[in-house]
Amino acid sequence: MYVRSLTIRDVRNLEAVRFEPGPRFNVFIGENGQGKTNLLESIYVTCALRSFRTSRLAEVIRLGQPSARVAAAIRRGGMERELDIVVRPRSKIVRLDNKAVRPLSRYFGNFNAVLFAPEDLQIPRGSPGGRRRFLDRSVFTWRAEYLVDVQRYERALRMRNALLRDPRGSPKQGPELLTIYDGQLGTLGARLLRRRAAFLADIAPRFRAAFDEITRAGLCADLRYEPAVAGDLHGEEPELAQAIESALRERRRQDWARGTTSTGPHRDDLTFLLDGQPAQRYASQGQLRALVLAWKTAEIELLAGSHGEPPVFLLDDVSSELDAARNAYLFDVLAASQSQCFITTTHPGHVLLSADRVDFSVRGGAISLEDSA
């Protein structure tokens, strides 16, 4: 799988960009604030129809412009697909092979991209919400239909919370509608939990092996999923849905008082473990970064196996955050992966690759080939 061509119009400071990347390593060099991350964000939007930087996709539109557009030609499995997304302040137009996509669920899965950003290195010690988003991003690249269930769950959650906050409502006036939302959150939440649990079961052995390879310190790394609602994550979906509904009913009084839904998959957490202890409390900064690097290494391996070809890899100036040994390990993994890579950096020397490499300059939202001389 690789991006054959990319067209970007009015995405943040990228006014008009069109180029054909190389099939392996594409290195984008520029100072901070020139548009390097905006480029990776544009590519990610073509994959997920959402940004990794904001929950409001309309924020990618360049100031003063009515819309933004990203179009990509993707080569996958011997076939070429044309992806085209126009983002407007309150809507988006999505086309696949020059045809409108309905329903949008048909769009997902045509393009898989793994993102590794500097913020990811803080995930083990960050907030539960950050870890959930980190996990969900990975589950989506593994099973594209997962994002549709996430969006439906988020919509039902917003509606339930709006009812809880409505000053015209009360615990006596709104139970019927609340019961409907509880049923939706139970059904959709059970799907999210089972997908997350299945993904973690698949990635965990690869994650442990990668951490051991990175550190060679005899420490055991592992992952522990911590759902807010007790239930058999690998059992039958209806039973898990019923457990979520029951938990929501039990906490209705507290939810009315607080104006928010206090339990469900949106409250779950993921814990990184080091020798059985929570890494966020006991691991050094270097060990925490090695844990995230192990996750990304395992993710590339897992996706290559499950999809039959490696995903596109987006690396946003991570090299400057890693020590020399872990930086070398990362590029050894990429060299062996066969992935097409888009790598941003402030200095070309941070990218420890030479073969199959194309360098681009990024200045003021413009992208051009570096002068090889």
Second form
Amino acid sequence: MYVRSLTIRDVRNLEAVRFEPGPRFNVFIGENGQGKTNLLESIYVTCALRSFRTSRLAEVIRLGQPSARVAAAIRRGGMERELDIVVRPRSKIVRLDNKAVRPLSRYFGNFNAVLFAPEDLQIPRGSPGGRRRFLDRSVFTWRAEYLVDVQRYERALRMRNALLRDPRGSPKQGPELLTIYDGQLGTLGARLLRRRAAFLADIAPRFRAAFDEITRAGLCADLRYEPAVAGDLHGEEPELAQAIESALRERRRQDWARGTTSTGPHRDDLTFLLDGQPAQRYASQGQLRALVLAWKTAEIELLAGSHGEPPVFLLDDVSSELDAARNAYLFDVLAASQSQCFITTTHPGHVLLSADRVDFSVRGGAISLEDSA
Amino acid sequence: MADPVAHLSRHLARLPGIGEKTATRLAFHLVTGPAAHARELAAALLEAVDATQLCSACMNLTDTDPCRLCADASRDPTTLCVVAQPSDVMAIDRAGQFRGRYHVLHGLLSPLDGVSPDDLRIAELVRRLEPAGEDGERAEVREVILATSAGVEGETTAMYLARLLKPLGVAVSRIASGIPVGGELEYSDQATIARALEGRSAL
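Since the one above is the form predicted alone, can you give the form predicted together with the partner chain too?
Zooming out: every chain and molecule, the one shown earlier first.
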């Protein structure tokens, strides 16, 4: 699949942008603060209806403007589809082929984009919350319906937390309602766990192979999912649901006291392993980067295999964070894939591609074709 | 814009689903159209507001108490359909399938929005099911159908009511959710298909 044309209005500093990217490599060159990442964010929004930079989508609206808009023509399987998203302070309007999409869950899966940003390189050593979002983003790109499960789980979780904090929570009604939320979080949480586990089982062999190719040092990389509630991740969903529900019930007194839900899939973690040891403690900076690079490589391979067509790849100035050999490896992977790529950089020399590329310059929120001279 | 028109449009903009542009258009339409139409609208509005109250039995909006649905002797008094809003009564009744009585909760449980069981018309519902009533109708209900939406709030409310009502000796059921009639399977989202499969029935 690829983006044939893109129209952006009032997304951060991008006032009015319209262009037709090339089918393979599109390189966006510009100084910091000119709008390169805003461009990738716009493309990502058409894929996920979410930003990767903020949980409040309305933050993308250019200051002083009532709304932001991103429209894209996507070619997939010989067909072209028109995606059109208008973001307002309190709502968004999503249209597919000029028709409003309802419910929004029907929108997902028409367009898949994989993002690789410099912040990702800190993931193995960063916060557990950052790792969960990183994992969730990948699972969503792999199976779009996952987002609906996540949103339902998060809504039920926020309800339970609000109940725990409610000063009016009468002793009579509170536990009754809490029991209901425990059950809902169990059912919805078990579904999340199963999807995360299935994704990890799919990506792990490719991840191990990619890491070996990148480092060639005989070290074994691996992934370990660390659930807050112990249970067989590949077992039956109702049993997992029961395990989560029981764990929530056991923590009830503590949760009342703290006003928050202390266990469940929203507290799970993902550990990157090097020769069986947690990488966050033992790996060097270079090894940590290689782990993330291996993950992204594996993700591209996985999606090309499972979606029939390779996803669009968004690469946000990662090259400056990688050493020469790893940067070369990344571009070998991209050249071998069939993906359309959007690559931003401050240093065109880092982008090791010669064929099939179109260069654009990004200055003060405007995007123009770079002179080929 | 003339002041009274601006004033009117600000009031219209407070209505749900009406933005500033639509409010302005409506205001101009009303002011420039026949004055008789505007007067009729104003009168209808006042009449509706003044005459509308909650039915003392089902809590639906009504101009007579008990409401027409509760007073209709041809409707089955043994089955109650519990819904969130008066508009849900209209939607279900239009379908013509259900010929029992209704009960309107006026909301769904949502701690996030500060809506607790005390904020809903749940006590009134329980009173309708208690066996020892002062009038004859009360002991008659044998089945309660919970017709709340399939979202987190609707599910929570249904489960809460089920736990509350079952000990009272009535049958409690939940409306099915899934693929709409005439809906194409391939265009249904995954969550809907999953729910439809969970709620499958034997043939």
